[in-house]
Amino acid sequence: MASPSTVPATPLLKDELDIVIPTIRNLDFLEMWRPFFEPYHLIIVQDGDPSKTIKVPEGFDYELYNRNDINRILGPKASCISFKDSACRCFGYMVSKKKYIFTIDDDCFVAKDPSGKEINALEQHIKNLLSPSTPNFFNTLYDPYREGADFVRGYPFSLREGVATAVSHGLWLNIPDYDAPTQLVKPRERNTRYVDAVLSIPKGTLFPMCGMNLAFNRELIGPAMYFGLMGDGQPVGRYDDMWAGWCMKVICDHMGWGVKTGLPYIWHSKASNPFVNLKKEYNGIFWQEELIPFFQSAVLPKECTTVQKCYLELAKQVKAKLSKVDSYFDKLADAMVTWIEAWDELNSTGKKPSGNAK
């Protein structure tokens, strides 16, 4: 096995990780996650009506931010945070002061592996983040740093140290993360396949990032994890995590960092309405045919030596090249700049804004 000492047997990072949850409802689902989440601090971002009371089970350490809090903390820059959409979760990334973030949706439950054992998704994400990635050369035994694996014959020794892992992208059992047309064609399809694998996404390769079971190194890539303008008043929805994933991957490739996908699995408990989803996705389904080539051809100059500089350069290219697709991208490019300004303001003083802490 490659460098077995790289990952502690039970890495906890109790004081270095926040769990971010966007929600519109009471968080009863936390009861099943209690054995795994209770030691950690939660940041809950309430979507929708700020006058509604969100109930959180006893015993959890958390702070809750609603739209009024977002407006109070960010002022005019709050315009970059989506309303009535789970994209608002990225506000939690901004106000966190921890090194790592794990984010999960409130309809995601604890999954079981083929032996029937409950999966500690957070622990697997931490293992993924604390071990290197291998984006520069594909290892056919997947993650060489996992127990029982190694680099295969022919893998260059000069690349075996790997690179820092910025993002760990987990998967889902039961309800797959399908777009609306696929949902409509396969309404009863369920994912029952548990694939015991983690792999690094190769450099230069984009992927569809799903935000419902996701962890990342906030210190490395945090400013790039902006989930865009979605939801209320916007012409598109359900592309928040996709947008963040495309931007993040281009920046990781430029900065020399890795992204992993595969384990851990969560149990995605319910399918969203495909007709509602189609209304949200309609524009995005057309636009992505131009967005993907844009990101595939995006080049960041060598002067972009920080994530913020990379992201502002991407915003400039979005405005220059995607505004012709739709005026929405002109507005999105401006929001990307506002996001970085707000991020830097909140993260340069060392002061942590206050929500409703418990």
Given for the second form:
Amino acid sequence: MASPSTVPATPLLKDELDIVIPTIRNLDFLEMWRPFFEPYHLIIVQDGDPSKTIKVPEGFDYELYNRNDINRILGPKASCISFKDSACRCFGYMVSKKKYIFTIDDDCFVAKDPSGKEINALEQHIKNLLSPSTPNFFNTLYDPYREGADFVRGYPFSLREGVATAVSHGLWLNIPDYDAPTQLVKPRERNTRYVDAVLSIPKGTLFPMCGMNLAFNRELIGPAMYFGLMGDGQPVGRYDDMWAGWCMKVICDHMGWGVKTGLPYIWHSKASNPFVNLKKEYNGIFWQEELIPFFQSAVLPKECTTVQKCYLELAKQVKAKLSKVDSYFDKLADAMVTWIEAWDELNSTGKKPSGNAK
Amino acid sequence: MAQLLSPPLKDDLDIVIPTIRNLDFLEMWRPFFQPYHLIIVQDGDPTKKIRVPEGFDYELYNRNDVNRVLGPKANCISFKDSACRCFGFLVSKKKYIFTIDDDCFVAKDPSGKEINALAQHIENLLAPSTPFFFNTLYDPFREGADFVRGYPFSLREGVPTAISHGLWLNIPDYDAPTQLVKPRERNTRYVDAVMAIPKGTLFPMCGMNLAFDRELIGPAMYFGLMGDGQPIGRYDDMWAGWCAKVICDHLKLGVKTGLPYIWHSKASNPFVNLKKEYKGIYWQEDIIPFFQNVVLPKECTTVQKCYIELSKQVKEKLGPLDPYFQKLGDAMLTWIEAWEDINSPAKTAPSQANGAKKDESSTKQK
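If the structure you just shared is the form predicted on its own, then what does the corresponding form predicted together with the partner chain look like?
Once more the chain from above appears, this time first in line as the rest of the complex follows.
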């Protein structure tokens, strides 16, 4: 077995990765993450009252955008970015110039593994993103590229090269990411189970993507990571990351890319108010029952050869098939198109937005 | 305290063990296995005496018994390969089967506690599966876990679990090329999870540490033609797994993988393995797309109907690959015929065979 000294170190990627943090409160949590995050550039998306000053701890290199900045940069297209909801984080994805994004919530702290060691979540996400995925056949020993593991007997050899990894979905110890009904029924439940695995979510299978502890290859899948219309003035909340995850997975399956879930864990400290959550999720609980079959049967034509084309096609299908569920989906489909237009504008060579950089 | 409770499902579950060597490993499992009935399938030389440790309730079948019980249909049961274990599935009268290899021992969890693999399999089989949507906290029915935000509520009832696929610490189940390249690798990673393998996804099913609901999926658990006189080996459990998964997907049954772990002690010879696997390495490349594209018509409403349909498609689509698949397709049919024969209500149980065996010292109860 390889000794520790022969295991290659995970590259820092400090000039290729941005950390996107939506916040409405404060960024105190960054102190605990300092040893792991300080080398990286941060993109802070300040939600809520733009006149409030969010203090960024000393020593971090960052750009910060409040609602005024978003409106200034996107003009009329700013309507696609949610307000009063952490969905606004996707503005950070759009304005980033880096290849990779890691996004984390401001109530997520450093967790410890069973040996008591502090987990560098960012490093694990990078490992996940830099190694291939295996969505076309399930490996019973989970990620075959991890040290000490491999493909098992019976795994077809032609599938052992794997495919590019687009998304790395991390998990949470302590307060689990439950929906409002579950939170109401089981307010005391804590996730204490450390599952030492990373695995590819198989092709054709959807999952609930949580935005709390998430990383992705922006160059591959960025345009699909739109977090929808939530929060202020919208009929639903807490379905932003879900929506992005379903769109993203359908597109990754179509493009032949992988989505991993599992490690790393962060420590989720704050249990959101279940009564507030129920109000936000209420419509979603019912709509979800239509959304899932929609995504499960979405077919993208082979002419959709880029993520943008896939996403625009998806927006068409959302409008065609989900408007009858609620007129919200009509608006959402339009917002999806606006998002792509804004993405292409901002990410065509030449344009560089200016935020409140340090 | 737990010992006061009756062992779960002790009258509803058989433990099927194929062996060609000996059953010494059972000593270590005694605290967990002793309440259960064992079906020993003795491979290889039928004149050899396999000693079953004292105190176990068992029936034992050697090749002569297999031939006697099945007559001409015995040709579907492999010889000189652990694939013969499926004969034990056939003759069992129980609702559940747990099968384990004779080089698999009790493992310890990270806290140092000995793992009752059978109890975990039973938990897995008795709790529903969730193959239609991936739960990121894995098995939502486990204590301390649940469905996560975004998991559709209408899918939270789950579906019945047909198969529970356990894993192995120490010697991992690698194919010959991997064993040749990485002879020193050991699986030391205890992954504390059980999860449903999503619908539409195939996996490599290992027969070393496996349990299933025989009433739900038994007829699909045929381990194919391997070993003596066959061009291939070490694809028995794989074949059964691909057939079973396709059928489970069609019938909306779940397949779980993950816990429990056993401790796999014996590394098989990679040179021998390469000879056995050689053809399979190439054939697999056609077999996998075959299974990935199989469509079972909606008229296939029972496992047997599904399996017979599958055997037709095997002959039609894999026959051109090698005549072996024609033979295999036929053997699949023979298996179903034998299954129906032995498991139809009118038929007297092969306990008659065991009755006859009572006169010989090699078989029987405590």
